[in-house]
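Just the one chain here, the form predicted alone, laid out as structure tokens.
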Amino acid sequence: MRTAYCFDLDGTVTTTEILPSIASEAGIAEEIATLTRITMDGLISFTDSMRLRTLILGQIPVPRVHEIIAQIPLDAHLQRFIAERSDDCFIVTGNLDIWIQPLLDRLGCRSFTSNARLNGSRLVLDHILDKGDAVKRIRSELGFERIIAVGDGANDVPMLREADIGMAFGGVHSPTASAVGAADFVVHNGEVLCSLLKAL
């Protein structure tokens, strides 16, 4: 049986929150991580968040998010699962492609991103990700017959609940009440997860 993979990349992949980080360069390190907390939590929909946070972020040069970005810590037990089978692992986050490109080319993997592109120097939003709709592409375009999806937040729900298995994972935080509603499983550590996600 074909399996994919898919992964959320923030606080799932990645060992902290991107976007916090990339907006401790504007000094609203603070006010990001709420509004990030909260739309994890969904007390405000992803596609309104995602659409603010673009705009208030959108004022930091590309080149310097990259080089931000380039100290992002992964989990190293799920940098080396994905490593290992980079074909039937995808990475499905609704941060935006022109920020997140560096650490896709460390992972190696396919992914599903919302897209944004400059117009200028003005960031413009073109499409948010359903993550739901990606896990759907991914078994009706790519012909996997199961799909195993881990994520942590309220974004992350329709994804868990499209996918055949799905995993509320706790790496940086603990997985949101909607994640680990829509989760067959909940794990607290990477190492943890990888030899799960092998047993299966």
Second form
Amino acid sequence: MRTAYCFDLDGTVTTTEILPSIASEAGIAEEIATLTRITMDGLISFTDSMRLRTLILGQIPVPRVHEIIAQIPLDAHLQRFIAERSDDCFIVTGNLDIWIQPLLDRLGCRSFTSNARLNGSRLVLDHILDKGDAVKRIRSELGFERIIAVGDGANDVPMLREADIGMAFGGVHSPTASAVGAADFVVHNGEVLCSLLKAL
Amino acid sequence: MQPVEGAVIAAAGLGSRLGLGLPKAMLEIGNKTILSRLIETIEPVVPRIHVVVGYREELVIEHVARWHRNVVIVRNPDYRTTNTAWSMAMGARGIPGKTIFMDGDLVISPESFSAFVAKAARTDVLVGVTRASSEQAVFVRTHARSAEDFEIDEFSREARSEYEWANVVSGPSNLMDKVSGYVYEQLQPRLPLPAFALELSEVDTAEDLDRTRAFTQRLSG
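The form predicted in complex with the partner chain is what I need now, so please give it after the form predicted alone.
Below: every chain and molecule of the assembly, starting with the one above.
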């Protein structure tokens, strides 16, 4: 049986949140933190939140975003797990491809992301990922029979529900109640998570 | 020789005989939860611990997130309509080999638990028993095989005996799969099975709680 492993990016594979790191750079950390919090709690939809975040953070030049993202620390255990089976691992993130490409290159596996492009100096949002759709596509188009998903927030719920096994991961901060409610397992340590993933 | 790779603690149930509105594992004995005491007993000798949660799961998850970050939580949202054996089977998923299955309402002497783990590695299925102390116990009839070893011949609700079923058993990780009924009923067709006498106290009733407090004091004294 071929198993796909789907990982949320921010706060799951990365040990700090990406968008807040970019926001600190622009001196709008608190504004973005508020937006992130109400999004994680499910008070506004992920789509609305992503549009707002793109509008606000889109003012920062993309090369500068890449410099910031190059410094983002990754969970060493998860990074190794992905490197050892990169054909079977997927990053499934609502974050924008144009921002996180350097991070995806570092991880070296396939990904499903939201999409944006530059129109002159303006960032234009083309598509916002529904993580549940990503899992469906991995199953129907890529021939994986079993899917294990790992995430921590409200936007991970469709992915956790659609997967055969869902893991709420609290490596950085506690997973939201909604993510826990959609999961089969709750894990708080990257090393333990990887040992569990290997054994399932 | 097959070392124990994981322990499953069943902490999903209502604990209705005590009726304190808490999962029994979350009861405090001497300022520490039964669950924390159990985890601290298991941790030094078993590499992975899974705790199955259901009733008021948020309390257990928060407790584990705060104090026991290496412990894996397994959710059983159907805890109201499923039994302990079902929770244990769910909890064993992701444990690759030999597994210890136990109830979450036990205080166990660390020395006797370590000895159980050592013997479990040399035994296909090892059943934990303890000196009979409660009225509603599942009693076990045993016979000696040698000076150290004894075996269980029968589980019984009626026939009082020296030992009772301790709600601790080790075996392959699929031991509880496809079970209906109580955990010991799953073991019945396999009898006779090797037994191990554990020093422990189980909390089912308010009386048990007092007895367990005294037991815990003796352990730390």
